[in-house]
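To begin, one chain is listed below as structure tokens, in the form predicted alone.
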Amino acid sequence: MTDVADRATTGFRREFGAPPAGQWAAPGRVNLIGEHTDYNDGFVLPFALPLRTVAAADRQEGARWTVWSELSGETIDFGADEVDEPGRVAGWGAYVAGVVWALREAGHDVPGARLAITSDVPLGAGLSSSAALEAAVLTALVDLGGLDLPAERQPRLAQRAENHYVGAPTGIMDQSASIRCRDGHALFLDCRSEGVEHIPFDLRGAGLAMLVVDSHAPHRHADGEYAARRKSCEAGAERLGVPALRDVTVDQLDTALARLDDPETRRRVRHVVTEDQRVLDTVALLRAGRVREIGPLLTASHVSMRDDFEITVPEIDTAVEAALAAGALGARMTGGGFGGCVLALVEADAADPVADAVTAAYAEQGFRAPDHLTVLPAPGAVRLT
């Protein structure tokens, strides 16, 4: 965190010639289990990773913004004008403007502001790069204006300047992460209500560790896909007479599949009610402690986004599979899909062999090496100075 923290003060420092009024910090996040559920109103299980974006920030004046990124060592500058036309700031920026044109459209008297930002949160992971910057520049914005918006609210205004300003469809699970986790936990985020409840999630008490492999597979028309999705299922529960997928139990599901005529609509419902369950199965366990007992949920998350979802790669089903073979207790691609990160539950000891068990098995089908780290479900955003 040092590091990347004081990037950002160096970097504003050096842009804006005098030292920040301070730092803001908003973590990534893996998603524990729980894939493409939120948007269908269900559970989802994500936890924050020590991996942050952190916005070094002072107001300045008028209703101005101006933002230095040192991940593409430019400078932007934009006023209310551009900000309340979505679609006049784009790439990177859209996301901090998207932030601004959130607060003013909920009424808020956003501050004019000069922002560096930094991050060690890798890009196109799928570990949410985006919602850590959406929330590390709203935590800034709010405090540098004394803005009256509660935690609570701000993963919602974060989702609306995603969706609506920078036009992805995610749902509220990235930004809820990123803003309202807690150090040990997982987020237990019912996406419907939004109540949530922080579940322990004491890895290093029970002997094991989280490793996550950045699998390097080119994201392979992931954005058009996951409205694919999204549109699949919003066609599932219409045609089944509910809100939303969340509304459809296990119990209901063989009844449920039989009114569907599609065989393609069918298995994004099996998935996505078959993955609410699993949610709150891991739950479950690790309310009761027994955090070595979720592997199998994991893996059979995973089975069911190859399958029924389809949203897997070769280079992600492999990682899988190596981290099965050498071990692991339970593994599976967290994020949208399409590329992205594999998790793998392992013992503490174990993490560099299932490693190098991985990156062996990508050498093998002749891909690109991965990456790795192991990790501790950390805070979400905070003040830092």
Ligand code: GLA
Second form
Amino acid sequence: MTDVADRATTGFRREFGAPPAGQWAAPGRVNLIGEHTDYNDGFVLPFALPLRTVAAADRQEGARWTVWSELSGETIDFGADEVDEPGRVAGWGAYVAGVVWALREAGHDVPGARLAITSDVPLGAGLSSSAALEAAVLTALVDLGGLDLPAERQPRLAQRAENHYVGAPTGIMDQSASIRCRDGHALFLDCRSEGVEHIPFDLRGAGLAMLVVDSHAPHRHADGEYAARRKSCEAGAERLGVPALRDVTVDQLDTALARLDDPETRRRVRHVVTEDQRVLDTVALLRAGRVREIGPLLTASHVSMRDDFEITVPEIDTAVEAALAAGALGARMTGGGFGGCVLALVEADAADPVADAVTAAYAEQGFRAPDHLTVLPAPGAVRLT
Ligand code: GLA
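In place of the form predicted alone, the structure of the form predicted in complex with this ligand is requested.
Then the entire complex follows, led off by the chain already shown.
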């Protein structure tokens, strides 16, 4: 298969009979640690993947957007009327129309455009293919129109597209990762202030590798469960009289838990508060160059997601257990949960044996065989040409 950027240009020429004015690429992400903390105003530490979505694009007359997607094989076309009424453009097109909507709503003079979209980010694997699509389209439109929207303000806008146009109540992590990550670094994001620090994450230098296992577990009720977790967290914060769970520290946790009568809310709160602390501890170790010591924090995060936040599934737990038994230094589910991918931090020469161990454990359980790849932190959204 040819390169994702070449395919976007070829598709653009074929669909629109001319070369594009440029190409904009935005990556998928994995989250190293800090799960379900973003919408609690907390901390996250994602890094960008070398898998990207590309938008080849050019301006067109008027307020019209014509978009070809390689994956669906269709070309859709919509104007300002459809955009201004959330729900009129559905399916994958909603992510594109949502970005146009959010820009217009924020008062930007969005240029009409033709776009050809290709992607290497697998769909439904929890690697943020939707944020990659939003970020590729957003950066293309911002550049084509010369809009005054610096990178640090773009994630919030892409998140609005997803929350209000697509209708998914997600936090700000995925869009921030796709837009703001740097090559060779993890992105330490304070989701309240939106301040970032780029933390060097030199796996190779530490003699390590990051294995990403796609569990292929079907996303069972993922949307409803995500929204339910968000509600529980908000209820917990309200009961504790704080603006968000970010405002409870681990030192205050026992006192806070004693004030909650509902055992389920207690578990949800405990996950978020301890997970924020694990992000801070991971950042401290990485800043000190102690990369291999983060393993136990990753595994503790998984246990917390499994037992307290209750967002893992058998395929995911099997992958984590098999990776750890085969010598991984740490392993955890990454992303929203109920399927998706597992990260395993391994010695550089252990990626294949650990992946084989996971595959063998899947066969034993009768699960569909997993896929895997090893990754290094890649750059965030960029203009390619
Ligand atoms: C999904 C959402 C993010 C975040 C994660 C869980 O990826 O899009 O905003 O909440 O789940 O950490």
